[in-house]
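As structure tokens, one chain now follows by itself in the form predicted alone.
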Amino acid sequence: MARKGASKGADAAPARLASRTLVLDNGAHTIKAGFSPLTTDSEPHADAECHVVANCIARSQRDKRTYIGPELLEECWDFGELAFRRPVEKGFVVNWEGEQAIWERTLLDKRSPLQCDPHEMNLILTEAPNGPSVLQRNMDEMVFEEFEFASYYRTISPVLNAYVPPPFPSTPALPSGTAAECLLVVDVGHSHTTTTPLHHGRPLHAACRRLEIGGKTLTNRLKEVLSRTVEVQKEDWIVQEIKEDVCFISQSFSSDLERVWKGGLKDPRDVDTSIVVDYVLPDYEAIKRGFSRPHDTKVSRKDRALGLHGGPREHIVTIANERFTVPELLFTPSDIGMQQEGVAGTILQSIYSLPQGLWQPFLANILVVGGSSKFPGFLERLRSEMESRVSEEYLVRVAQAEDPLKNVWAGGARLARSKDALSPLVVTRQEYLEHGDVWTRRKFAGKV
């Protein structure tokens, strides 16, 4: 155990670091992770060198095995009544068992494509906003005490995507290891959904707020309504694939809503076939995953499942305005209850608590990340969300990063390949042991 307290007379001199980094984005869905070379004239490629892994536990209730981490992508071929467990909840890691036994399948097995001893390896690691001390305690002795790393950065997700070159027309591309001037991080995860401005890569803390609407909500919630039709309550996994494939963010969502509806018993409708489809759930079987298609007024979801209308038995879900009703709670959150603004509201409450003076720099500069963020339709609806709130003497850019899911791993594979810029902000191994874990927070935080 490193000894408690601070030490005031700890060398400011810059880390000497190992020759590879691995940057490690821990997410509450899925861990980005992959290798960045010290120094190097080439550019990261998130598609080739980042691997998702399932950031969770999973017990199947068919082949009663248990899938730890990357197993369930790699040899997991039937996802039907999966039970989660996951290290992370609410965006912070709380249950470091599970973390570590997820960690040594992926760090340490021999399988894995992300093998590595870290004895000689730097390590860039992610957190969520705003962490209680005890929680940053746990992390910095899982990976100095634990895996052992040679060195370590433990920096807010959101940071890391100043690294990347912004994807605003007419911004200058950064060097690796320069962050941007200024930038808005709206960061849509599986936990929350978090703004957080930035200021030459620094979070301004007190700006930073936080939705509690997610990924998880919407698949929750999606759950709920499909599971008035067909049982669900056991398919997290199916679920989450049939919001994946279909859910949409309305621009006109009374006009939608209409669309899709059947009217009364005096006045029956026919609804706009353009918004609903069937899903077939998939079998595992034939049908290995769910796909949709055009709904078939003809044929009765019955008659598929029996194979009584000539084709294939299938098992259907008719979705009709549950697909843009569900991703609506992330910008009407109030119609489940929530006394919360939507991601709108909540990036003008980040701005507005800022000088009047930084409204402008920030409000020109959005940067929208995350998962949950894919969604047909968000940034359109966000972008015009924010130009009809915010007076006309400011200029709203709003951009999405090119990969929504692995930008914030391809800021610290660029930090990565600058000793210059990675140097300052590390914590060595020895450093640890001899300055405590208190010097060490109070490092990251920026303070030593």
Second form
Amino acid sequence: MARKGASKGADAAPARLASRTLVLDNGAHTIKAGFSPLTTDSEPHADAECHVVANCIARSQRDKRTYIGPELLEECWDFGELAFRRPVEKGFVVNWEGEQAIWERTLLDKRSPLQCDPHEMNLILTEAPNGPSVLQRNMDEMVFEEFEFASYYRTISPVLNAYVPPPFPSTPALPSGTAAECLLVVDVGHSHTTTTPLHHGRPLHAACRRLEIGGKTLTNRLKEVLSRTVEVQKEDWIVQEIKEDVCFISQSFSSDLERVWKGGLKDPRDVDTSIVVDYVLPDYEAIKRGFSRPHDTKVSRKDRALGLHGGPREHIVTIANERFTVPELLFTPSDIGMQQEGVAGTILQSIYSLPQGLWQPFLANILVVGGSSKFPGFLERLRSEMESRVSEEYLVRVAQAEDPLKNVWAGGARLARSKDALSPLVVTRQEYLEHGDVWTRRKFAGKV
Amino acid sequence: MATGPLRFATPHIEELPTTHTRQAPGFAWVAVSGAQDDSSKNWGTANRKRARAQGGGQTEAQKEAITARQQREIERKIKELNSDNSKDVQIPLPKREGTGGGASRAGKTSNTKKILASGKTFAHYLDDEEAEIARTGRRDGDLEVQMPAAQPRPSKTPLARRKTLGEDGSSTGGTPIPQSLNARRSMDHSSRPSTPGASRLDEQNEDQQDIPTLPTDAELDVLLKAPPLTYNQARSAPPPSNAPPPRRFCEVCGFFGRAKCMKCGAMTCSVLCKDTHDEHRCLKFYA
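I would like to compare: after the form predicted alone, may I see the structure of the form predicted in complex with the partner chain?
After this comes the whole thing, all chains and molecules, with the earlier chain placed first.
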């Protein structure tokens, strides 16, 4: 089934679109943004053109400075005791006062590589699925009335993944601007994990599901369990780095847990040192970034902190079962008492709510994206859980996007390269002023 | 009810406290559910003494089951884990140099002024929408009202195949579900496919042929045109009842919990962990 109205809008395309397009994947944790020129034959390179910007306003207790958006990664050198304010709550832009400041610093400021004039720019903007419609209206109004973009296409972020050639072997090449036929996008994000079946790039809304565990849940959980030994409740950034550095998804949870169990201080049994690590916390003087190394049982934590062991003074935290019990929440939310099924179960809920004829095409095209899917072992675990839960007569294929973080952006950039595909989707500023916000929302909902 | 004509079917209006933010302008709609189902709040009316006498004390299963109080504690904790901002910190935006100062931050039009000044949180928006659904039976009325051919909820087929929501479908507990959704709920309660070939629909399919065929274009079109689920509807359902019970972990070291504390119900794995627990954590609320 062809995208609705693709041929109809093609003739009017040049007038409707500005020459450049800004693709902005407005994630809760980071904004992935970059320009996609309309007239180029080269593939958009996510690495070179997509900028990752922290979507937060951070306040440092140490230098008493407030960092807005991109300033955090460019100018901040001491991430200790950083406090965060995030305008995106549960995946949706709620606090526009903060978001406006970040966008202005990213898009209008001279220092930013993304500086542009919104009046000459098409915008492809993403939102999380299943949001309250008032928030969608707010977003439309801010884009057109405050930033005054020339034209604008708002879509739920999983949709754009369909425009990237899927990483499955033996799939036909995808010309830019066309969407994969059947794709089930599993987006493991900062706020939550969503599953969205897409048919030619259009979501099957009745089968969208959301598991309310994402990167921030895991960071907060790690903060909580590490605080049993070292007080890290205020170190959001450092704990997030610890999570990214050492956490992994266990392939056999209970045996891994047995291997690192020590029934108390005097228990003579040896723990598996391949799992237990010492994480050296950064002090932002000698150690700029924390790192992990194999566990050393000889020197105690206190001696190290005081420099009594003969080496440099360093604060370490020993991390054992926390390495895999924390990200395990993605697969077993009931471990913290959450009444939801894990990633695999949520995917199956999504698929089984479709007609049976569609089960096979979606089971064979499961695409994993999102920053929190980068844990080592995630893909293997998901694949084995899916295979064990699905009847053998079905073929299950699970693949991860080449760059899980920037895949949505890459899809948007590929869509933007094709005028014919993009033109019927966007609403121009003139149309918005003419028809109003209700019409705009109906257009984005596919009802015009 | 002699004063019939004077009674209005309006939801109860309540101003929600906004603790961490500025007071939101205006008011917030709050859906008020009917009877309270929460047994923990139902403290006077049910004859608990009689129920206890008939039941002959607690069963093992009841003892194992978590109490309402523990459940609330778990929910509070999950909410904390899912919070976006740093705890107890308010970060005001710094004053800007140049570029017109505060004027442009206030918004260029009345709409954006309102948006920028809004102190609402996501929970407010969610409640507003739930209340609108309870009131009007549909979300975002604007979109539907202007539909040219008054399109009802799209045809019954996909709705029947839609998966049942968990009984506690909404985060707000007693959020009422619109009539149309209620009907759907009861309709597909029995036909929730848990394994391939288990549901009523599948049996129908299998009567005709073995391999399920792709749906027709018309069927797909209906699926594609279905409106998005609401935030609460899209939440992943709880595991099926035959799933293994939730694992419990040692509160001190994170290993599998083996023994339950008689006083507070927390799990520990070994004598040492139990000692630590008794010394530092047990019943910390009372100590």
